[in-house]
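Next comes just one chain, in structure tokens: the form predicted on its own.
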Amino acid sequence: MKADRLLTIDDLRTLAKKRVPKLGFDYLDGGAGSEANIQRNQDGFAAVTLKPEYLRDMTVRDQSVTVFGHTYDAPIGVAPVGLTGVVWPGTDRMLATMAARRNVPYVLSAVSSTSIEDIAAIAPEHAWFQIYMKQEAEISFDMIRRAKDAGMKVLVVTVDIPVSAKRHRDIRNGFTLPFKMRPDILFDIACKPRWALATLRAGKPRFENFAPYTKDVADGVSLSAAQAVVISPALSEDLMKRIRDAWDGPMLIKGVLSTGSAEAAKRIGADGVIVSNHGGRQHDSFPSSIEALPAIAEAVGKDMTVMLDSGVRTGGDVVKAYCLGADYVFSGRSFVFGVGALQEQGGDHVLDLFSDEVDRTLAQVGCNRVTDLGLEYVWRKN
């Protein structure tokens, strides 16, 4: 299918579903429990109505945003997504290459299919690193050291996995690495020859960043092994302060949904927070990110950089997030759907869709610059 006929992120999702084996697609697409939070994220954005202001000169419109001293060309970057190699081999490299070329941030997951050092070399000015704190904290601190030595620009500490999530799709699919070649899985892979050939050339996906530490985890023996490397119920403020001391660049706390958590992030010296419910992948009864954003922005926005991910599927969603207090916005699934559908072209196509929709929305609401968006562009009933 030609890219110019793929007009929305949902179009890309539909095509990716056809091209990626069910095991890999469900891993990306699924959520925790009933998956209600995935729908809640989209419903949250849909509930925000914008207020158009006309009789303004909208000839010039500007989407550039400056964050931590770097001016990016688009108001949306690539959020961390782990083990993207099961969706399409080489996804991390494709998206990092796109981010460097298009001047947007790319956040590498600690449980990525590509190493810290490789991504830093691909996108030296645009690569950020997202870390999970293991209970064996020395491994996580060594990965932080590696990210610093490689030149990663921003450290993103994810704090919303105190226990493993129960994702029914993965359980029903028997998600393990390497894949257990049940007859249904073999048949599904045989029906996806492009994915199968790409995976054969690339080799089996594994948790590349853990290769120096734990062979079983690096090789991806099982989903439980994967979850074990990212879970710690001991994410105290004291531990966060140790991370703050170990990292001398900008540091963000990701997974914040309450003003209390945002205030705690401020106390430990973080430079900002990412308002996120992990894309609905941790629990099915949490607020959407866009619902949680305004209170957090009001509480700490004058002192910290406030960002958002989870549920962003359109340029209108991006604009709504800036209106409600975001300083920057990310999407993870959207970009990986793009690669699953279009491979190397996918990241660019997703960014083109977002940029076009943001530009049209700016013109319609009467705001020349993304950075000038605010509550005055949100419709409020009297």
Ligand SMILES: Cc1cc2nc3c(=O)[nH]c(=O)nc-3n(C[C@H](O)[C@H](O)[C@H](O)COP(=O)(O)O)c2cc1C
The other form holds:
Amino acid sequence: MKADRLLTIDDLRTLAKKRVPKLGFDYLDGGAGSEANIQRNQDGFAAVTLKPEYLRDMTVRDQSVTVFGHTYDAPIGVAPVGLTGVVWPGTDRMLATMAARRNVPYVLSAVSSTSIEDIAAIAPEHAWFQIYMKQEAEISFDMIRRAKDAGMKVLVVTVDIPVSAKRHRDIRNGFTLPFKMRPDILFDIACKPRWALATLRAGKPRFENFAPYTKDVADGVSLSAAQAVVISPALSEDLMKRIRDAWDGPMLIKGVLSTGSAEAAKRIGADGVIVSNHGGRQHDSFPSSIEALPAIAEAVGKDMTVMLDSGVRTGGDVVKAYCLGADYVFSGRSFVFGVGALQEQGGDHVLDLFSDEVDRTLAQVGCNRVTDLGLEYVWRKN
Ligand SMILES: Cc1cc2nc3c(=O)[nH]c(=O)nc-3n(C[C@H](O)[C@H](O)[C@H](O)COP(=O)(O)O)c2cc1C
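Switching forms now, from the form predicted on its own to the form predicted together with the named molecule, please provide the structure.
What follows is the entire complex, opening with the chain shown before.
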């Protein structure tokens, strides 16, 4: 299919579903429990309406946003997505390359399929690093040191995995590591020859960042070993303060949905929060991030940088988030759907869709700059 016929993120999702084996597609697309939170994220954006204003000079429209001293060319960046190698081999590299070329932030997951050092070399000015933290945290602290040595700009600490999430699709698909090659999975892979060939060339996806520490985790020998490194039941403010001391650059807390957590992030000395429900992957009964955003922006927005992800699928969604108090916005699945559908061209295509829609929306609401968006451009909040 020609890329110019792929007009929405949902079009890319549909094509990705055709090209990626079910095991990988469901891992990317699925959520926790009933998956109601995936829909709630999108319903949350749909419930916000914008206020059109005309009779203004809209010839100049500016999408650039400055965060932590860097001016990015677009108002949306790539959220951390772990183990993208099962969706398409090389996804991390493709998206980091796109981010560096297009001047947007790319957040590398701790459980990525590509190493900290490789991504920092691809995107030296644009790579941020996301970490999970355990009580016995030597490995995480060493990864923080590696990210610092590699020159990564911003540390993102994800705090919303006190226990593993129950994702029914993954359980039903037998998505365990190492992959068990059931006949139905093998047949499905045989029907996706492009993916099969690319994976054969690239080799089995690994948790590359863990290679220096534990071979079992790096090689995905068991899912429980891999999960053990992301689950953080003991992530207290004290442990967070140790992380703060270990990182002298900007630090964000990701997975904040309440003003209480946002205030805790402030006490810890974080520079900002990412309002996120992990794309509906942790629980099915949480607020959407766009619902949670206004109160958090109100509570800590004057002192901290407030960012958002979860459910962003259009440029209109991006604009709504800025109107309701976001200082920057990310999407996870949109960019990876893009790669699943179009491989190397996927990230650019997704960013083009978002940028075009943001531009049109700015013109329609009568606001020249993304950074000038605010509540005065909103008709109805929910
Ligand atoms: C397949 C998948 C893997 C993810 N892995 C991580 C991860 O390793 N670390 C993290 O902080 N968030 C992870 N996330 C959450 C994203 O960073 C982001 O919060 C979420 O995708 C936003 O929702 P969206 O997909 O609707 O844009 C993952 C999301 C998906 C879909």
